[in-house]
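Read the single chain below, which is given as structure tokens and is the form predicted alone.
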Amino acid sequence: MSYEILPHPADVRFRATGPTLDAAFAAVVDAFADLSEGAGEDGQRHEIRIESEDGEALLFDFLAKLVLLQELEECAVSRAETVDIEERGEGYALVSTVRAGPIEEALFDIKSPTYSQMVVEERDGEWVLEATLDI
């Protein structure tokens, strides 16, 4: 699993990839943690459960939950311990355990995900997720 930061004129954008959809979503957490500059101690576990109608909505909702974790729980997201995604007849269900720690310094302010240029697709046997975050 991996990710890369992509150029964007005003916000931040990244591409996460993985051999499975689960692995690509785990890479999303790595990208989010790197962008927010808060990864450090990760002694806390937070479970995220989402049901969404399609892959783009699943990615948007997942990123929104990561933002809320940092805003409401006041913890810095560091990595995904597990990500399990089940494709259902009319969408997806995701269950993930995310590791986080206390916020020790001000985080880079990620306000919310956007649907702008969002990508969730399988290319040549690899899942590719691209997202833009409003800052």
Second form
Amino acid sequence: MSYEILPHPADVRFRATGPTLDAAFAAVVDAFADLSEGAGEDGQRHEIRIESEDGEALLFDFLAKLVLLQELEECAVSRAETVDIEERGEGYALVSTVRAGPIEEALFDIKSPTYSQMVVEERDGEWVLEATLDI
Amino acid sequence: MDLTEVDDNVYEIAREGDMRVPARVFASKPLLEKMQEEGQTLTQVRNVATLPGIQKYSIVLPDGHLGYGFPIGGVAAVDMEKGVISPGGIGFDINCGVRVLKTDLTYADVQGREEELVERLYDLVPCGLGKGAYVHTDREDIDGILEGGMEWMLENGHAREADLEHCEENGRLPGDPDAVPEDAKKRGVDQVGSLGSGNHFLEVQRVSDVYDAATAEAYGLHEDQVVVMVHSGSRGLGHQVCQEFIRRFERTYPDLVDSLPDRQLVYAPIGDDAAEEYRKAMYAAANFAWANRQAMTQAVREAFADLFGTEEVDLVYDVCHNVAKEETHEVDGEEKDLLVHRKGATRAFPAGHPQVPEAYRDVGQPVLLPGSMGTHSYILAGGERSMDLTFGSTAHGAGRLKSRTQAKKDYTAGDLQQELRGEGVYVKARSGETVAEEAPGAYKDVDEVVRVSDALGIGTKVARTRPIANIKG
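Same protein, the form predicted in complex with its partner chain this time rather than the form predicted alone?
Next comes the full complex, this chain leading.
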């Protein structure tokens, strides 16, 4: 799994990839931590549980949870310890354990996920996720 | 895409396919070319023209660029009975906006003390995420602010009467705290009087040029005067409102999502429960944004009182540039009640309009148009042709030219800060990366944006300011 920060005219954008959807979502956490400029210690475990109607909504909802976690728990997301995604009927259920440590310096303030130019696709056996975050 | 020049600085995309009205691009040729190079701006303004109830034209203004569903610099006015409300047409940062404060100081009074000033402001106004705010607020206060906006600030000793009189909508829209999601409220606690990140800033400036002496006098501005510009919005609270209602609209209208050219355009018909709840929550978030800019005003007052011994820090005006409001406009010779979505666009009502504050009614509403930290910002007046051409709107800023990643590659924070200091501009930011990302070269030419607004008569030039000290998240 890996990620790349992509150019965007006004906000921030990333691409996360992995051999499975679980791995690609774990890479999303790495990208998010990098963009927040706060990842240090692993810190505490936080569980995220979401159910969403399709892949794009799942990515949107997952990013929304990461934003809320940092802001309401006053912590800096560092990495995903586990991500388990199950396809259910017409949607997905995700359970993830995310590690987040104390905020040492003020973070770069990521305020929201968006659907703008969002990509959730399987290409040649690899999952590719792209999203733009509003700052 | 068929683009025709219909007048100077006015291009039209003819109605085709699902478009209900044509689209109009208000730009000079160079600005239009920038929009075309970017690729998506014109597609987005075309997509907005498909919204039910849209009137006359889907509009993009001279500073237009890629947004989420709607372009930034977009205006869409919809019929109050047959139209829809779209969070994408308002933006995530509800009531992101700008205010300008005037002081009784001249540049000579602050020259030589810029570093002290920038340090003091940076100490008082938290930047980035996780450092609190100038005004301490608890969960109960948040409900009061969502309901009352600037009125709550006045009642609680954080504003002067005159501040409300010089603010769009007097700093309060009919919001309902009960419509605001709980997580949004939690995100608002201890954030009133905080700057955030990105392009938000607090900047001390001097008036460098006056173009329209009579209007400048009405606004209380003169050459060499020290003024302060604040650009910020509703912080995480407004974003949470936007994102939760986008998801609610998607779940309420699943078939609509599949039919849209861009998922981010999702909407609800005005009158539906979902639409009305969103409108009340959006107005409440707008009230929060006004309180936030007001709290930073109080921080500026404290800094200027401490450092320069002056209490004369007065609000010239405060404008929203991400909002949708009910307004009356003439369409095909008839007065109609419309919901005007402005996304990265500033209301620019002309002289005589009843919604312009009494003090400015003879000259038109002040329009505040920030540039970048190394260039100029402008103060305009709502132009006579704005009601006819753009539903009483004009541009909101310079608009970005380079991505943040590209700017970080092209500029070094230390060099940039030194270079700006050589030009008399002192910058303090949360990180060196922020400085590089917000480099003057990363923005479009604000002078050209303003030239076009002025030439169109939608927002006319009153004064230009140059930065002295700038803090950023």
